[in-house]
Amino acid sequence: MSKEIKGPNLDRRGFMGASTLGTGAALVGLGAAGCAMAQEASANPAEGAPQVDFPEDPRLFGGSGTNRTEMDLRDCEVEGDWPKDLDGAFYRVGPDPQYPKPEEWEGDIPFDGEGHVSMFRIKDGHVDYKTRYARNARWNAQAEARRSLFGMYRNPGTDDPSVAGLNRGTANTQLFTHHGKLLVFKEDSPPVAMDPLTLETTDPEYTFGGKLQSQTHTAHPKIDPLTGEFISFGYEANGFLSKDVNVFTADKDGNITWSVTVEAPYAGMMHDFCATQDYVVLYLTNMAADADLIAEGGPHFRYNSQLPCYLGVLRRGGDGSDIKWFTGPNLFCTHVMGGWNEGTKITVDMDGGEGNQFPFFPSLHEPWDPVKGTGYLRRFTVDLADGGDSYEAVTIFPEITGVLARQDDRYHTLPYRWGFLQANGGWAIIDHQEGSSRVFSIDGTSLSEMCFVPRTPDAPEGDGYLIGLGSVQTEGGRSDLILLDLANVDAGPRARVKMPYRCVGQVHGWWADASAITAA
């Protein structure tokens, strides 16, 4: 079968590995007229079982590749000087596609597939490595019917009316641990909660006992490490398309303390957020919830590049009645660094580009355009005392571009030092304090997020090292997990766990200490 495939080129390897900015996957066979046609087709019993043969086509929706194996490996190849007082895990989630999708369904992009958590348990220099798909509604009614049941991306009128209603979260994004659990996200559903040890469901739509006030969750909560409360939020919280959002705190045993929702100018993607100490500050990029592109069988989001973006920021604590929306210049910002305010001036650092990164998604006025996509660290301001209504945007560190941004996590809402970035396939170092920056790289390697690991639970900030995986070029794309000493990134990673395999891609990755997973 041949297929006419319009547009940039993405492959999931490329989606989720170690390049800062790819290409898009075109958006082919849209339309509801042929989603009727496939179920009329599947429910004929001339046409036999549906088979699972996922396209050749590296650009079609699974098209490069899946790895669908849930898997244990206990005591993996170490190689190196592997620190034997290191103990915790080291957890990542990405898509991976449960199934093919129907073929008028095969242009959906490729952040669409169902979330496969994989993780590395560390203690003694033992290295074991874990994979499970987080099991929620969609996972499960997809497993029992053995076949794809969800549509385009944030798509419902394209699934399975076997499925209307369901939950269709994908769980594929970003985990955190807090209050003894592994919890998974995908920004537009509850997170799944997962046994931190063994990587069983434990609940497959986590609402934090009841309490959650919001149909969605962000994929990046941070967590106050003055008190151990986790702050958070989701969009479209009370319902599809809506412009609510939905911001809120738990304490360190999970039981929500505080929650408003506010109204954003418009629905539109707000994928990443901003806590300090006194504040919550949201980003919503142009990347707008498109009604007619939905209608047309189409994903969820349009990029609109006449469209505001803006900075919302409200009080913790409060009834959401003070929050104000800023304007400024148009970046389409994801991932933030870190954040803190000193009084009324707020400070957030955020990577991003002048125009779409997200070229899988479409865009309105103009076709894509890469060098607008380059990503750099953008250093917003805003003080509330000013009486003003825009925001004050800067690059920083004009020498590195990057994507991905990440922190010491345990300086979220406060003033930091060092920060992260992945950059052309390698690490960036940033000091603040100094405003030096470097890369660290490897050879036929490309190297995908890390995370950043305390030498010991109450290291001071930066003391400790990077974490993540590598893709081996030179072996076939083998993963390596690289541990980098950041006292001697000169000496190159202090240790590797040597995998025998392409392990399964990521998205984001997260470490957590053996105190917070209840090791044994």
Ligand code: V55
Contents of the next structure:
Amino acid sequence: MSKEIKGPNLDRRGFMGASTLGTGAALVGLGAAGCAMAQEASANPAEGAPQVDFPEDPRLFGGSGTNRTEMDLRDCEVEGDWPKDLDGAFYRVGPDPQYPKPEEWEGDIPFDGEGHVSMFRIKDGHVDYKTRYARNARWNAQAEARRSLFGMYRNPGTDDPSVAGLNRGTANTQLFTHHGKLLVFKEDSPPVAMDPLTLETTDPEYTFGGKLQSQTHTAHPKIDPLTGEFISFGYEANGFLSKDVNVFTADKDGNITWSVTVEAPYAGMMHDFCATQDYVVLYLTNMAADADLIAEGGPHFRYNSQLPCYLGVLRRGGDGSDIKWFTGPNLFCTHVMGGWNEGTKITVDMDGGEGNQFPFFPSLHEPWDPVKGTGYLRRFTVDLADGGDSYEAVTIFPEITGVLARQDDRYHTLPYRWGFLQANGGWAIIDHQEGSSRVFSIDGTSLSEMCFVPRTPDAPEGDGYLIGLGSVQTEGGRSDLILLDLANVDAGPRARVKMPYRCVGQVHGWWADASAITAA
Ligand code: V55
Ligand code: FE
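Now show me the form predicted together with the named molecule; what you just gave was the form predicted alone.
Below is the whole assembly, all chains and molecules, this chain first.
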């Protein structure tokens, strides 16, 4: 049925509802068989579902860039010199709205789209592409109902009554391989586990064998490169709007080995964190969970410039009672580049702005300010031996503005030299040792966040490649997968994959060596 059928006194949904009822009524006249069919029809969860029609206004939910097509492309078209010994997978995930929202929630924010996972499997210079949605409770319920059932971002009061109590997670933010699983994250819910090669959802709510002590799980867990441990946390851990933060580690096999719950000064967005060899460092931002906004049908968080941001430090392996919260220059930081501790002195590098970096969350006290939202790399330091309760934070590499900081992940928890930042459509390469920076960019192509790929699993820090997607502006946003050899940045991309279309979007990506994905 097309839009033209719409009658003058019926909106599209009303029309569909009426026609479905009509079909049911007609079946009643068919005797016993007809009755059974009629019952089936009325038990159909998709009954009355509107036809899919995304808003054209790009400011509305799902209004632009929606893809929704799960894809398989064996042997993508490659160019250049793909290293023959590169064997692994580049994974990405981002929100890809499964259904348009009902009119009431059309103003929902982009962070609320369902998680669509994509994978470039790279081996012997060949590249295969595959994408699948994370088929969790939310995706399945909506697929069955053929419509959106979840209202606003992290606001269960806006949901269809039929999904009350269901896990609202979208699995749309980051993904990670550990103990043979591809874990896909949204920070309001437990991970979704997928098969790392087929992208089949194997566990829609992965709780580490029932041992996860938190109702939520960050999108940015870390791996201790010395032990292979998984280090992680969840905020709003003991229920919606709770101040509880659960911090835990799991061993190489996914067994939880340490789990403590601490209390934050208030409930606010804690998007990323840092692990050092001896400490866990949390960062509470003044993107505050806001009960009033939630009651009004808003999107969970409201930026409150008058609340202090806190750096929270606790000892790894302790009972959590040593947690100490520090204040300092109020910076809205979202991603950690790297960090380490030397005795009691802790250093953490994060990108962030002086103000709100997410304009689609309302601000309580002032209009959104793009200048204050601009991201710089900030170095936070605190010495637990000082006995003070404040951190220092200074801007480093002020010549670089950017977001989505990364590093050579084999150096997380440790002093590190190389860092990377998505800098205005290019990739900033930062050398902390030399104090120098440069930006790699491709004319006419806008680069997404990148991942560092070690040249070989035991190559020295920073010896390897950057991998990430480029959107070719002159070709309607068609996607290129770009491989940059860090040993020869001046030569431009060492290799690329020319995708025949615009790939599904991303928030973050993850590189997994073959050894991490074939064990599954
Ligand atoms: C972020 C992204 C999210 C989210 C909270 O990049 C923070 C930050 C894609 O969803 O829910
Ligand atoms: Fe993130």
